[in-house]
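Just one chain follows, in the form predicted on its own, and it is written as structure tokens.
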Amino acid sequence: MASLLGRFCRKLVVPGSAHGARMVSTTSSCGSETVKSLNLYSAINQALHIALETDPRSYVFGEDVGFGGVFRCTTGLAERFGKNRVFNTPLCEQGIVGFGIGLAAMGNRAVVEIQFADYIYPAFDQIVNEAAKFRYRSGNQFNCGGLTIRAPYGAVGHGGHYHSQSPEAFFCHVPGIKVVIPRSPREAKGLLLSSIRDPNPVVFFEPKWLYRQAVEEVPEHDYMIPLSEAEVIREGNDITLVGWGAQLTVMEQACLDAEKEGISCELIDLKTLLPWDKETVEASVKKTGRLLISHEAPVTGGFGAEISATILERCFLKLEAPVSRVCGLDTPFPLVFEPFYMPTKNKILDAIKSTVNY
């Protein structure tokens, strides 16, 4: 308990006055704090019931929510606040943004639900086309900043192609959205209530795979993580792991393995994707002089060669290897051959030390 607080006790924002929200520091109150033991749909359905409570202008629809959804997040929401803020649509996702778009534009918050980020490409027009371009085309006289998207996203273990995609890369390349991803579910409520506050468009994935499988003792009260803020959750001195998501988990047990062999990892979690923060990848990587990063979406074309292309940028000088990458394969996800598929540890542990032994 006392690490996984101390891990948390960084940086919140507590909601503050009606003019904003104010950053505190948590480390000296973090222990007297009140706490609950939840997996990451629960504390993403106690985010949702906090957006919902603090902001009578905010709504929350798509697939199925209006009776808790397929993996149970919007559980109870539709009971509390009523099926005017809380409802179902029709099997459209084309449809289902576009309605969040012009909610978001006439001053609301539209939280929007894909059943399965694999099913977030019939929204691409809208998302890309609307969403992103909504403020900058209007030269700031509106905008639907006000609309979040949710979607369940990577392996599952028995997904196959149409249940278990990563393709966070596809929006890091649009810009006037930000792409953020929780790692647990502490982060994920605290990501989650900033990316409903923030005042542009978000696309949030949330890792499925740790729906039910991670818990940790999450805060109950409102608070929020910043967004485009990295964070260094292992410190090391011999090469840099970066990654984001369900990813992390693994690449944690590669580090405790690399450990055993006299090898100190330093693992970043980047949370956002866009904009990501250059500036503490930038710093751990001069200061151990190797990067690997890892990720389940298709290797070429991911967003580990946005890291890695501005990296060798900035820290060309101070590299003592090439930038390693341990990523999904470049073929449509699989059914029976997802281990084969999979970024796993024992990929990370063997590119860990062929970095560190170049």
Given for the second form:
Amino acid sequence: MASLLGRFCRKLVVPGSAHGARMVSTTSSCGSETVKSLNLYSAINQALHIALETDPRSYVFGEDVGFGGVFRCTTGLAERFGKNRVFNTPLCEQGIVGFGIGLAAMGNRAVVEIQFADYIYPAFDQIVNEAAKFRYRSGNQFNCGGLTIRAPYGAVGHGGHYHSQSPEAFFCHVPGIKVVIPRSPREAKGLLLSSIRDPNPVVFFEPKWLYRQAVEEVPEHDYMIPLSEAEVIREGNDITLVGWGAQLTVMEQACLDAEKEGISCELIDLKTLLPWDKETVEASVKKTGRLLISHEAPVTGGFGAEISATILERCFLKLEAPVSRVCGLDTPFPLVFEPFYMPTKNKILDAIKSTVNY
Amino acid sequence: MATAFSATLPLHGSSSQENRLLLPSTRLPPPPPPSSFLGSTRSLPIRRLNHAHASRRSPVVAVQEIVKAKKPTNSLLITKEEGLVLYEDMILGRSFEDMCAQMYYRGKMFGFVHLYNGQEAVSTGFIKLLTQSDSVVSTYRDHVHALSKGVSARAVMSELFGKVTGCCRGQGGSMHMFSKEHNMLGGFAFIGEGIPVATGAAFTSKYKREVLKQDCDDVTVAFFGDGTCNNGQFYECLNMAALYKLPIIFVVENNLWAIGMSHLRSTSDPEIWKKGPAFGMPGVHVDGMDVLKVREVAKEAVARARRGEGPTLVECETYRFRGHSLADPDELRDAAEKAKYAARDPITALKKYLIENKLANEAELKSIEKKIDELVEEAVEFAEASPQPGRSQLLENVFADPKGFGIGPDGRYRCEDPKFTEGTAQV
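So that was the form predicted on its own. Now I'd like the form predicted in complex with its partner chain, please.
Shown next: the complete complex, the earlier chain at its head.
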């Protein structure tokens, strides 16, 4: 099986440019990898299959995961691994995550699904007060590193108040957990496997807009993408753009448009928001002198603020213009007004131009 | 806080034989006369829970009784007028939801829409007993609750279309039906979130009556599903409501499915009504496909709350004929189960009852159906013709003071600020 082969020649797949000292590239010592065209939920599904296969003490649970989940990410798992390892829970997010922490504390790997990131708030207490502090307060006697919480986040076009939120900023303020957001199917599979196997609790947000929309060639074997390593997915000289998740697609389009006007944009995918790769972004901004951050979450207190503050500290003299943040507005996520609320390509383009022409 | 109100009764046997009853003790109700109607004639022994005897026996109060159909007699449960009101309300609920499905598939409304087909008896049975000042709190399956409470079909349909004439000016859509005028405290997308809100609303009525000495006997009815009964918020509120003896009725619309999760597989004890007595309030189970039975139970529960005797938990066994939402292919439920409940369609049952008991004839019922069809069609036309909300509405109502947020220093709405398109405008 392709996955067995993968175990013998574990390859760190890092596509993209060789820019920056932080990029790690290895060559694969096995034969040609088989790839398959998959969308995001299928890639996640594959990752979960591999995770459960390679560790007999790993479990997947959450609401409705048994039949495959509302987004089909857990299809086939219950049939293959049995209802003892893949099971539905009742409707109680706080209970589900707390239960996962308990499992993880006893040395198991718990992959918890929260049906929509908007519903993660009842579990916020368990994540912040328990998961993040478990190793710390037990003096390393116990830890819940085996815990991975997966949740679909972000706008989907018609989600409204409670099916479109991006809560990553709340979690980025919690020392003790990691926050990971993939941008595409190939990234998602590698990052999810890394997250599940990481010895720290990870909150893994999946951009729900891309579940069916994004299709990519995904290697079939078992591979992991390192956490806390940002990737430069497009090189440029005039301005650095930083984003994550589905927003990168929008930013990429803005970069293409900007190029037509002679602005060369460097686009960075942060991938892991906590702890985030400061060195890569710093190196890029030292080169370009300008930074623009874009995310769907509201601008005030969003993670862009943290990036902006850190870059300011590190690259103050190299900056040619103020750091620009093109984000959602400071309102609850609207229903009919979604197109006005979102940080669209045009908003980003306008901001690129005004930053470059500062 | 609890000391401000009358002390709650000990329900599980007090060591002293002191009679601390606030109500006269009840005798056993007389045996029910034989009859053909769909509801139970036995008055629900809810009051029995306060009796010192009952507290020493099992605290569980079971009340479901199905009376076998026999020849019609004159002890009917409803009058003709009431019957027609109930029928009209259920037909409105059904036609409206069917029209929603049509409009959704035509792309007129979007987002996540959850339809109520099959559960109309619960909404009609309870809400038609309420006054305008009583409050209702619902879930995301809230269109019919709003309609039963009195919100016009036009307002609900416009809200679904996202138009400014909707009940919330198009802000929330399907899952957020609010109406100050009709005291509809909202649909809630997040399950269980409405229950504490309802508990707070009930506290207000009690406070007005007992502390402010106003003439207020408003009750609050909180609707939610079987999945919610495994959620922490539900239990927290059962405790608070019983502790403070609030005028609230917790109505569980147990349709056996939480999206794809069967109630029986996710709940340690699937009989939800039993959870009421555990917290010190009566728990009642009723056939939610029969509007008359629901109404009888509702009458008792509402009367109890109005008298100041505290909360009641009512479990209505019901079923949704459609999938969880319009995006749900509904593949998981057994066809036999669906057929079984389809045969118990509440509207057909009420129609049969009305006709068999000569409360109405076919022509009258047909004319009601026609009237409702026209009403719903008119609501759609109204919604289509209504304007979309202006862009400035996006920034309104985030805070109380629009000037602090929605209106810039130049007096114009911030979204009219040219920097708005850059996303860099200060908001």
